[in-house]
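In the form predicted on its own, a lone chain appears below as structure tokens.
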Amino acid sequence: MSQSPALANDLGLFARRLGDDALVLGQRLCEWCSNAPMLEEELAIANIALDYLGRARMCYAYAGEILGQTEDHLAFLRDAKDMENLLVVELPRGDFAFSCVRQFLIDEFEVLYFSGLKQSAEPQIAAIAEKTFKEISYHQRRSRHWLRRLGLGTPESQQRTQVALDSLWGYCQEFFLMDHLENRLCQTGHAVDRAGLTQTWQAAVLAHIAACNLVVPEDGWAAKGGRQGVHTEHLGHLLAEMQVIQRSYPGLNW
């Protein structure tokens, strides 16, 4: 069945925002190259970053066909206000505990989200989700391992992990926010109801936090705005560094 122009446009915008999430987090993970605490983690984080960059390319290629833009344009020629990534992925790298906690919180959500997205009524979206889910399953095992290792490790590792958890907790609420675009796509079976994943995510995350000698932060604030192009000051700096070559020498291919 052919798609209406409105549905096709919605799917393109949806894929573009998924690509934004993956691109920005992949760039943050790349910042650990030459900075990881051990060689094995250097390789592991680099491979995870490549998974995210690969996902971004798949999403941008699909979105670009619909929106009439190239992968390079979507990745390197949009300003911060045009990006629709979740705020948590653009936060600075921080210390190793911060990156591990952020990855854990994201992985627990993405396993649920992409498991559901595999059932999308759009075959290409479902195929992207299928490949992504296989990668995320590894990411989740690794991030759970590191949360346990840090939380049950030395007093310093436990303290740093708790500080990271406290600072990131309020950003997690954005995982579950729905807007008009995703509500429309849910009604046609093309997307996943993010809000419906809240309780399952919380149950898994809270149980693992407790098992790692960490304290669940209190709900008191919630960051939002990434999907509307309202970002922290950190995204502009990240994009400036990531996009400088393409903007300095237009026409390069990614």
The other form holds:
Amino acid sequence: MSQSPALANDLGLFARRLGDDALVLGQRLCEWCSNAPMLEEELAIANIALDYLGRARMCYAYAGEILGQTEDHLAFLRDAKDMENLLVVELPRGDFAFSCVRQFLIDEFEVLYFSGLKQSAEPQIAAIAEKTFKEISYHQRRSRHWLRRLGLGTPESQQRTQVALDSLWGYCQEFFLMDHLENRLCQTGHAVDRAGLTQTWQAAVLAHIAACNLVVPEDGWAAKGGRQGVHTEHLGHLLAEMQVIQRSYPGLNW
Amino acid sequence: MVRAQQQLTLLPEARFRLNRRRQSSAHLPVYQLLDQVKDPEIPVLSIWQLGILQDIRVADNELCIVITPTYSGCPAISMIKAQISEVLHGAGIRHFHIEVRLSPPWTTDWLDADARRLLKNYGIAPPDTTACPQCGSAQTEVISEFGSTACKALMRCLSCHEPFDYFREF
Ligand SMILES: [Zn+2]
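Can you switch from the form predicted on its own and show the form predicted in complex with the partner chain instead?
The complete assembly is shown below, putting the previous chain first.
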């Protein structure tokens, strides 16, 4: 490989944050085990969580090789301030409507994002994106379906879904924020310009929301900071539960 | 001759290329050895029939076994790696490594013709049909898009009322 050390380091950090997004959301989804409204959905959510865990491992394996760290280290020995996941993935799972709406908003974004990332100039990033894209397309189908069922279901399901949408809307702007790292990688064709996906995402999301008897929230507040390690209070609790075994028994292997 | 050509076109091109790679390989005996390695989640199918075993070649002066995961979170992949090592060690092959390749991503087009038949006999509807593997009825419905493992959907037969797994087109 003829990459400069600076570029390689950028790619490692980039893959690590994509891994953080996937790991934290995967962990949140796992919390539905034995809590889902029905057995079939429990299986579905666990399988989607497994896709995220797989994605996290692919990203961490790649990042770890560059950064000189193991997958376990990246997942289990970093504190909240070192994690660079988007805030939306760390929010508590809420009720079923909340988790469905979050998944819908994320799926709609990720379909666009990983479709673009398939063209990354770094072959391994492109390969991870290609694998991921196939899986998200499945998730997206399920999420759209659930939004329809909840929005067009009973008055209570409609109302809860609307509440979830209102409380999640301000977290979505973070999808589209660029920073120095991703700007550099974008210029060399290694990453995707997030900001450029805003309108396509909005068009797809607004159309489906309207078709599901839901109202698009007004743009008001927006939360950001995940990429800088500035998190909500929820991430620390999630990490504590996820990392306790590795921290209690350092070096433990499966 | 014409007929043979028609039969060939029934096989997805991706699978056809895998088959040709094996047939023309200098490591055919190794392929045959690895036919013993089954998928832990669908034990009637070998990793070759599933299209997980992609290539066997020589790299860095040793044998390189190239496999690809069906799904990115597939927990079976580490068990499959262990089984490959066990079989090769058992045959006295000491110098080899296993490469997990992600691209091109695994597709159900890589299933070989035997795999589709074996899946059906095992009670799992293969990707090209959602007919009930028990009674053959075409009257079936989806219970959940995501079934007992990531690669299967859960279906129900409206004729014999039995639930069954459907290996999703992917
Ligand atoms: Zn039947």
